[in-house]
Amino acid sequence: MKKNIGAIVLLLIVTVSAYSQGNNYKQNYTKYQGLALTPPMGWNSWNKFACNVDENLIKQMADAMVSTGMKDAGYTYLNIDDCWHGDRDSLGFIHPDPKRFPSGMKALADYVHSKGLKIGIYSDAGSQTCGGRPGSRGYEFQDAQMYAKWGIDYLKYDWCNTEGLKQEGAYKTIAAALQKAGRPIVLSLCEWGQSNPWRWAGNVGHLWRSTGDITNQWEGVKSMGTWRALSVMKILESQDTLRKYAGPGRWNDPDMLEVGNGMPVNEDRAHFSMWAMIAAPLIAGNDLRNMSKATAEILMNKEVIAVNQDSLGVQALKYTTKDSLETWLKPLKGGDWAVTFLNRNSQPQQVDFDWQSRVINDDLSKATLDAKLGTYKVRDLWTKKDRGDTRKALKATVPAHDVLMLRLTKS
């Protein structure tokens, strides 16, 4: 009987001990919670710079975010994109460009974090990053430990030479390493659109590229030779389907902004206020250490920003076009509304919109927008001027390429 007992206790032991050992391989292929409420506002550096980077350029854009008053306006990420990597040491830990980053990116994080700001970085989910530098595939839970030890919080992974893998495996696969490091991490996922990943990417990321590469360019696309980039209308077009998938901590990604490089101030505005509608992320793309003053009063208008901040974190509704001219609507906390009138045409569109004879309903908020159950107050958030009430019809030109934004507060 007793080696009977015996036999019976090894067993539980041996059984035990196995299924912890197994248990010690369990993943958790999600993303770090309570990150990323509302839409993540900052800088990256591949639209002006891409992969002409190094560390006094880092440096230059962490000064030129205090000073600017860009980081007062809520921009609290610097990312460095593309081309920072080094090589693999022996045991395959990445390090950055030792000519590049020569101080390290420790050292660097430190130095944007006394400015209280965060940094992000960049990496890829295949062999190579696009611009030929190392990638992840392999070595994720390695890279996770160094960007964690080197103190990052926001990390875009992106989609290149990534041959046989599929996307929500890699990803969720980059999210188990950082969760395994530790060190919690804004998870920006880039494979552009392909694999519909609003439908699968909400507990892995929180925010996805919902299209391909942005250009400077109002309508149409750009040849880049083996791809193509997308304008600000053409990625727009794509957008408003996608509402029910955005919320806090999860966001349809469409790309970082254009302003600043290139366009016209009229479709920079325009820009800069669809994205703050659609609930983008606002992560600039401009040189911040010499921007226009036009450029700066774009970047930072404040009220418009508090639309795209908005803690509701609903997506703006397509409500109607005519002639080229789109009324997006979007439902904001305590029952505000911002309204905006975006003019697609090289000529200035009249507009002439009743707020009394309309009833707007939002089945994914569940909102309404009533002006005869109570009288708005309407507010021109780009001239910061009051436009008198719901009571009155709205009656406005929009300039060709322009938008009139407007934000509805009850009286």
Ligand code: GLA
Second form
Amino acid sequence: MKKNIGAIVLLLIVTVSAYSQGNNYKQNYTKYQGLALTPPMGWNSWNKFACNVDENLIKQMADAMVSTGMKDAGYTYLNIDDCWHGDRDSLGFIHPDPKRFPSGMKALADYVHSKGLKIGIYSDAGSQTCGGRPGSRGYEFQDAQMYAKWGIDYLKYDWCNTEGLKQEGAYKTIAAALQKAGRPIVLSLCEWGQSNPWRWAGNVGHLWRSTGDITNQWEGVKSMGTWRALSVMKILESQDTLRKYAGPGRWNDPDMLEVGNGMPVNEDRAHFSMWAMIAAPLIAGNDLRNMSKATAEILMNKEVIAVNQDSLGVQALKYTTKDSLETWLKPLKGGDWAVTFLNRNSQPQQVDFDWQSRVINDDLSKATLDAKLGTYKVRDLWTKKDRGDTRKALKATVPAHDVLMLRLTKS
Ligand code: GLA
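Output the structure of the form predicted in complex with the named molecule; the preceding block shows the form predicted on its own.
Zooming out: every chain and molecule, the one shown earlier first.
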């Protein structure tokens, strides 16, 4: 008996001392909950400015987000991509490039916040970023601490120079570091879909790149030497099968918008419409300080944005394809539907769609579109005009590389 009491006392001492030494600390490898409940909207420097970023550019872009109406249209995050970095100090803490960001990141974040916007930053899981700046490998907790101190709201975390690392572990490490730093930060995974992040990242980050890098081109790919940039249509082709992984707080990210970066206006319109349909993050990548009226009208079409930001958070399904005319459907909150006819052909295509003769069931969301059970009003989201209702078949012409985008509302 005495022996037993001795053993119990010893066990108690060991347990208590283990706890008092901090051995009860557990990493939390999950994302902050409650963020990005609809696809994030904002602006990012990469597509237009690549490595040419500095504090003046970011401040001017913050001003432009407000003066152009982008902020009011819902664009919130102002994200600095690669090349803001300076060196690490003797303790390992990262600092911005003092020439490009002489006022420091905290002052810049304060400026962006004073405009009612949020600020994002970029790092990389490897030893260096894709642009050759210091990566976060080995410094994850220190970097997260710095971001929190500066007031950062969004982190895009890239995947260059990651020899020997595995995606899931590396992204869980930065998620844990962000948790430890204590500031709610949206985590945007950027490993180009290589490890099928949709399978494991839903609880680690808020969005994950599902493809390689986009370029301002309609079809095909563009050789960039050691890698290939993908056109808008090429990216779209690979997104359909991923719809079941998306939802509030967890989005497939087919890369940032190229609207206003050189494609013809019809292609920009189709690009924006399809990104809205597939519940993609809407991160503009053009120069907001001097965008054309046509670009502004695309990026700030509130009815199209409403399709993207719908609180149901269901990614569109590709319903049919015929002669390069694709029909996409997105169930919306309250029984509405968005319907987009995308013409990939270089010739105009006719649409002849009889609502009465088909019943559309979405197995994923369990939504049903059956015009025989009730009439829907039909609204054209680009001409912003009503187009009758679903008692009559829809007949229309969709110009080349363009869309007809509709919203159906139960009447
Ligand atoms: C990768 C990313 C891009 C961009 C660049 C920056 O290519 O996929 O979106 O962030 O790096 O160097």
